[in-house]
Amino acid sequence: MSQDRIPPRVRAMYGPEDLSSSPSFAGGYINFGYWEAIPLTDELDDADRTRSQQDLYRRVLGEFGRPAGSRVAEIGCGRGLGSALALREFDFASVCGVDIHPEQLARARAANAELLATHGGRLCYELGAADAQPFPDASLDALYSVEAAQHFRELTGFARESARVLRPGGQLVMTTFFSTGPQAAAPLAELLESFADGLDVAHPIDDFEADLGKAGFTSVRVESIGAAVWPGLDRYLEGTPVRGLWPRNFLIAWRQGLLDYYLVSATRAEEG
């Protein structure tokens, strides 16, 4: 795959910067994190930071009715931990990580590398995009995505890519912040320096939903989540070096109704 597809700030942020050596990014999962279960009242550290990384895995991994001997693939797996907390906490029956950036993907291999030894192929990481899935047709039964998809150029060919992917009747689950419609992005490139530099696309909700449809999946649900990730995530990144920096516009643009934090969930038709 030629690496003259991935845009210079994302191939930049993940590759000699490595964004999960980031302070905001305590524990190397690479999100935002879901800390509903999580008290704000504390002194947050890195502990509560690395749970809620976990946790919004686990929140979007728990939205598959039948986990149980599942073929499953995340696309845009970073650094690989989420996949493997799949593999460990869930009764899939393999995890396959996808990742555009070979350099992640060497990060991926390197730091779940006892679980590749250990686990009989059941673990793998593949270099893909979402719109160029390394999967032959109906081989999947689950496909999920954890903050991703804000990188990507457009969701017209993920949308359609994972419907080719999952067998019918098989399930994608994905979670990120979209714009909550096209005049959003203006004023997102104003707050929001990953919104001006190209790191980050204001996709609007509605079109994403639209593009599910037209792809052939049923039952699409769009569930708002921002209320237990923005306060959260800021109450964090007011104790170390970001707090002064324009991460905390996150919390802004999300008061101002610029943008939200969603949990999608969508089901393949099936055929006939």
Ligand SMILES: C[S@@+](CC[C@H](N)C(=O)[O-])C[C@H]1O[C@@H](n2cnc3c(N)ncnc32)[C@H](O)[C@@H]1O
Given for the second form:
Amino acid sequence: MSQDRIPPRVRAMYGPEDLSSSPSFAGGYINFGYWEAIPLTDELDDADRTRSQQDLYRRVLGEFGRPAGSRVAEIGCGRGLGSALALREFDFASVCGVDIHPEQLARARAANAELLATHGGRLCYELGAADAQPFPDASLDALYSVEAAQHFRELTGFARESARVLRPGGQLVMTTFFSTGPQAAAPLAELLESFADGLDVAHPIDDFEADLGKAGFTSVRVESIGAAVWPGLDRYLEGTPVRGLWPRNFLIAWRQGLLDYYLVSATRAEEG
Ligand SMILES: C[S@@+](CC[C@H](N)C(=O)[O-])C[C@H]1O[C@@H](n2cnc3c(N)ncnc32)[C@H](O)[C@@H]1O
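Switching conditions: you have the form predicted alone, so give me the form predicted together with this ligand.
Below: every chain and molecule of the assembly, starting with the one above.
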């Protein structure tokens, strides 16, 4: 995979800038978290923040209903902690974390060296992209992605490639933030520098739903989970040194109806 395929802001953010070291995050995970089970007191700490991010993974992985023997992959695995959690807590046959950024993969392999050594063959981390996944046709039972698709330049290729690698009847579950429609792109770029500088793309949720249908998915389900994400994240950020900086505008953008956090699940159509 050529480094040229990585958009410049994505290359910098997950290379030298190492987003996981920002005070907005904790514990090596890099997502905004699912806060439903965490009391939003004034004293949220790093343990709460880490748990919120693990709970976002649990919310996604819970959609699979623990199919025994599943061959599973994650797209945009970052430091690989969510892939390790999937293996430990959900008992899949194998989990392979995929990321476009070689530095993230090096971090994932280092952070999970013990598990890789003890569960050799059941856990792996591979270089690949949402639209160029390193798997043969119909080789996976399940595929998931957590807060990575906002970085993909387009989602048509992600939908098409996910349909290719899943076996008929296999399931895709993903979560991240999407815009509520094309009209939101300009105001989002005004409010949030990650949209203005090209780190994030304001993908309209309806377009992605259509992409999944065209790629051969059925039973497409889209659920808004923003109420369990943005208020909790903002309460945490209130108590950190990132106070006043751009991440806090996510809550404002959500309240203005410009974006939302969604959980999307879909099933690869059976053949014939
Ligand atoms: C916000 S981080 C999320 C990491 C992890 N899922 C988590 O929740 O901790 C997004 C990750 O997606 C990766 N990424 C960005 N564009 C990608 C693409 N087109 N294909 C695969 N991975 C990509 C980045 O390198 C980064 O590691």
